[in-house]
Structure formats: C-alpha cells, structure tokens
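Read the single chain below, which is given as structure tokens and is the form predicted alone.
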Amino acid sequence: MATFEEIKISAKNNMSICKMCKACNGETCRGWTPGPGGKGSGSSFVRNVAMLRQVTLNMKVLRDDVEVDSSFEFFGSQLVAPIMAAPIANVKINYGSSVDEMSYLNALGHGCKLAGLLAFLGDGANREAFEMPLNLHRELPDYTVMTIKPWLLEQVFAKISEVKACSPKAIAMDVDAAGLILLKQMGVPVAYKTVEDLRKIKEFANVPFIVKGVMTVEDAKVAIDAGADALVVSNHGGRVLDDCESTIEVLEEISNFVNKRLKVYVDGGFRSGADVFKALALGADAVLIGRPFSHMAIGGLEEGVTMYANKLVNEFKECMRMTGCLTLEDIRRNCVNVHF
C-alpha cells in the first residue's frame, strides 16, 4: 500500500499542467483557465484558501470522555461525515492528467463510497462528458450526485430525464457555470437562470434540487423562492469571477439569512478536516472539496481517494474532540474565532 506522500508524488508525475504545489493555494497557477487556476489574476482562488486561515478554533477539553459522532444525512443517505467531493470534470484539460477521465471518475466514486462519503459528478460540453459520469452515477446512485450545467432549458430537461432514470438522491446545477467563457466560446448553450427557470427545473426533477454557485443573500433568496432543497455557497473555485469574495467570508451571512429553510453547503479552498469544522461553525451543513480529491484520484486512483477521505474524516473528528463537540449539532459559532 502506497503512503499519502507517495500518492502525492505520483499525482505530480501524472500531471503536466498542475504543479501539485506543497500548498494548493492558487498562487502558482494564477490565471490558468482552462487549467487548474483561478480566473484573471487568480485572486478569487487565492482568497478562498487564504481567508480560511483567518478562522481559528477554540480548544475545549474538559468534558465527558465519550466518542464523537460525525455522521451526516444527505437526503436519506448516511455518510460518515459532512464531507463530499466537489464536481471536477475533464482532468486532461484542467490538470494535464495522464489518467483518463473514466478511470478518474471511477476512482473518485468508488473511493468515496469505500470511505463512507459521497462525490458530486460534473457535466461537459459534449455527449461523452455527460455519459461517463452518468454511467458511474447509474452504478453508485447512493454515493454520487450529478451536477448539470445551466444549459438552455430544453437541454437541461433532456439531461435530467436521463439522470432521473438512475433513481438519484438529488440533482445539482452549478448555475455560476453560465459565466464560463470557454463554454460560450465553444458555442455551447449555457445561460443564466431566473427564479422561474429554477422552479421549472425543480418541478421537472421531482427530487431534491441543489443550486450551486450562490455568493449573496439575494441569490440565496432566489434559490429559496424557487423551492430548492439546498444551495452551495461557491464561486466555482475562483474560476468565473476575478476579485471575488471568498466563500468563507460570505458563508455566515448567507447561512443566517437561510435560517434552516434549506440546506447550506459550501466549497472553495477547503483542504483539511479543520477547514470543514470551520465551515460548520459558521453555518454550513456540509463541505464540498475539489482539487485535493482530484489530485488523489490522479495519483492513487481509488486507494488515493479513500486515503484522503479517511484523512479528512479523522482530522474533522479530532477537531470535534478537541473543541468539546460530541455531535454535529454541537459545532456552533462560539467554537471559532473570525479574524476578518
């Protein structure tokens, strides 16, 4: 069995674009889009990671000596922790991966399942980019979620029809992908979505619907008004808007506004179990993590994904133990300090 460090070395050797930096903070890959970096100056990606360091934990150890419970329910599926892999597709273009797309997807899905977690799967401009994750979703409907791009409604409904045949736990849409210039340059019909559009999609899906790409209270209100079941506070990893706020900076305000009317998930720069803990303390129900899961899939396939997932869960549980939190409900605002 390979070690964590050996898998990271393998990932670096298996990628020609991503440099597998010691700290995955967006500094080296500024502006590399398509590629692994953030848009323009790359400041949004960099800010996502940097601002998480501005949240610190409060240690509380005088408590009953009992084990913590990190279990999390995702629309009927029981996960070992509120941690999920974020949707990242086309690893050849984005990372220069020598591991093919289907091998990457299989590693991500099966590795997360072995660890008791769940993976969001992406969507793409051509038919194959949709069929490959759909085939995995068909095999692992309880451990994967399809994320449909904001195509024109006719195409959205056609794709959702195929997803519904898999008996999904939920369906997601990364609405901020309407801002991906590369898709528009390719002539792919992505479009911004109104509250009426989202209502039609939710009604057609007839399963829990997740709106990914919310960064303001105003957009959170649209998601609520549309009847969405969850939203993801996300700036698409800093890949759609330069000079954007980080997700951790806007999370608390959005969570307070939502006030349990739907589930709140978040992504953007999360790397460790401690980062996950910070998000829950600021109001999130769960966290999606992208690039590190991709690296471990490219470097170690299923074994690498499972190893990283277990590492995240163990780190998260350690934070719970050392802050006096026995259950997820115990993770509250007074468990952290915010220095921004």
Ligand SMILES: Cc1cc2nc3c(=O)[nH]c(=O)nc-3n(C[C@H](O)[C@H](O)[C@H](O)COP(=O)(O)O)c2cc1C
Second form
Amino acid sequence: MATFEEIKISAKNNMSICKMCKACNGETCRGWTPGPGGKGSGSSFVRNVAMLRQVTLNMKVLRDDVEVDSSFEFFGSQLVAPIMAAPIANVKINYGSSVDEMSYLNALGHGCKLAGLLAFLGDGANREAFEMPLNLHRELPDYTVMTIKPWLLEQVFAKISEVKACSPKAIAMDVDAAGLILLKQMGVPVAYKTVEDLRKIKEFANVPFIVKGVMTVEDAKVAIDAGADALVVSNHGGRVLDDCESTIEVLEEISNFVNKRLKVYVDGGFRSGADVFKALALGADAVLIGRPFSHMAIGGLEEGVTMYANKLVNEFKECMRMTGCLTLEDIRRNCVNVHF
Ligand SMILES: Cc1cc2nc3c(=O)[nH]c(=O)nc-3n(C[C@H](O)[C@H](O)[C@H](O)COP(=O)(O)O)c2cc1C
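Now that you have shown the form predicted alone, what about the form predicted in complex with the ligand?
Following is the full complex, with the preceding chain placed first.
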C-alpha cells in the first residue's frame, strides 16, 4: 500500500498544470483560472487559507478519557464526520490531469463512501461534463450530491429532472458560477439567480436544496426566503471574485444570522481536521474540502481519497478529544479564539 507522501508524489507526476505544492495555499497558482488557482491576483484563494491560521484552538484535557462521537447526518445519509468533498469539475483542463474525468469521479465517490463520507459532484458546459457525474450519482445516490450550474431556468429544470430520477438525498446549485471565467470563455450562458428563480428551482427539485456560494448575510437571507434547506458559505475557492473576503471571516456572521433556519456548510482553504473543527466552532454544520481531495484522487485513485478522508476524520476526532468535545454539539464558540 502506498503512503500518503507517495500518493502526493504520484499526483505531482500525474498533473501538468497544478504543481502540487507542499501547502495548497494558492500562492504558486495565483491567477491560474482556468487552472487550479484563484481568479485575478489570486488573493481570494490565498486569503481563504491564510485566515484559517488566525483561528486557534483551546486545549482542554483534564477529564475522563471517553470516546468521541463525530457522526453527522446529511439529509438522511449517516456520515462518520461533518466533512464532504467539494465539487471539482474538469480535472483535465484545470489540473492537466493524466487521469481521465470518469476515473477521477469514480475514485472520489467510491473513496469517500469507503471512508463513510460524501462527495459533491460538479457540472460543466457540455453534455459529457454532466453525464459523467450523473452516472456516478445514479450508482451512489446516498454518497454523492449533484451540483448544478446556474444555467438558464429551462436547462436547470431539464437537468434537475434527470437528477431526480436518481433518488437524490439533495440537489445543490453553485450560484456563484455566474462569475466563472471558463464558462464565459466557452460562451455558455449561466445567469445570476433571484429569490423567485431559486424558489422555483427548490419547488421543482422537491428534495433538499443547497445554495452554494453565499458570502453575505444579504444572500443568506435570499437563500432562506427561497426555502433552501442549506447554504454553503463559499467563494468557489477564490475562483469567481478577486479580493474577496475569506470564507472563515464571514462564516460566524452568516451562521448567527441564519440561526438554524437552514444548514450552514462552508468551504475554501480547509485542509485538515483542525480546520474543520474551527468552522464548526464558528457555526458551520459541516465543511467541504476541494483541491486536496482531487489531488489524492489523481495521485492514488480510490485508495488516495480514502486515505485522505480517514486522515481528516482522525485529525478532527483528535481535535475533539483534545478540546474536551465529546459530540458535535459540544464544539462551540469558546473552543476557539479568532485573531482577525
Ligand atoms: C479546478 C476546480 C474546479 C471546480 N469546479 C467546481 C464545480 O464544478 N462546481 C462547484 O460548485 N464548484 C467547483 N469548484 C469550487 C469547489 O467546489 C470549492 O468551492 C473550492 O474548491 C473550495 O476551496 P478549496 O479547494 O480551497 O478547498 C471548483 C474548484 C476548483 C479548484
């Protein structure tokens, strides 16, 4: 069995664009979109990672040694921890991956399932970019979530009809993809969505609906008013707006405003179980992780994904243990300090 480091080396060898840096922090790939990087100066990706370092944990160990329970429910799917793989599409164009898209998707979905986690799947400009993740979703409806791009409404409804035939636990939409450079370059129409649009989409989907790409209280209000079941605090990994706030900076304000009216997930720069713990302490219900999961899929297929997933879960549980949190409900604001 390969080691974690060997899989990272193999990922580096299997990618011609992504440099597989020691820390995946957006520095080397500033402006590489299309590519793995952040838009423009790349500062939004860099800030996502950097600001997580400004949150520290409070160690608390003087108590009995009991097993912690990190289990998490995602709309009826039981997961071992509140950690999910974020949707990442077009690994050929964005990473220069020598692993083809379907092998990458299979590795992600099956690898997450094996570790007791779940993977969001992306969507793209052409039919294939939707069909490939959909095929995997049909096979693993309890362990994958389709994330539809904010196309014009007729196209959205057509795609959702196909997803509904797979008995999905939930359907997501990355509403911030209205700002994606790649789609603009390909000339495919994505559109900003209003509260009425989102309400129609939610009604048509008739399953839990997740709005991905919320960075302000105002947009959180729209998601709530539209009847969404969850939102993802996300700036698309810094790929849609330069000089954007980091997701960890806006998370607490948004989760306080939401006040449990819907689930709050977050992504952007999260790399370790400790990072996941910080998000939960600041009000998130769960965390999505993007680039590192795709590196491990490209470097080690299913085995790589499972290894990274297990590593995250173990790190997260270790943080719970070392901060005196026995259940997810115990992870509260006083478990962390925020230095921004
Ligand atoms: C190469 C690449 C492709 C992506 N494709 C999608 C996509 O198809 N749909 C989507 O909702 N988000 C997409 N994202 C954004 C991720 O889902 C996620 O929001 C972001 O990567 C999280 O930040 P992290 O990679 O720093 O963990 C993509 C990100 C990257 C880097």
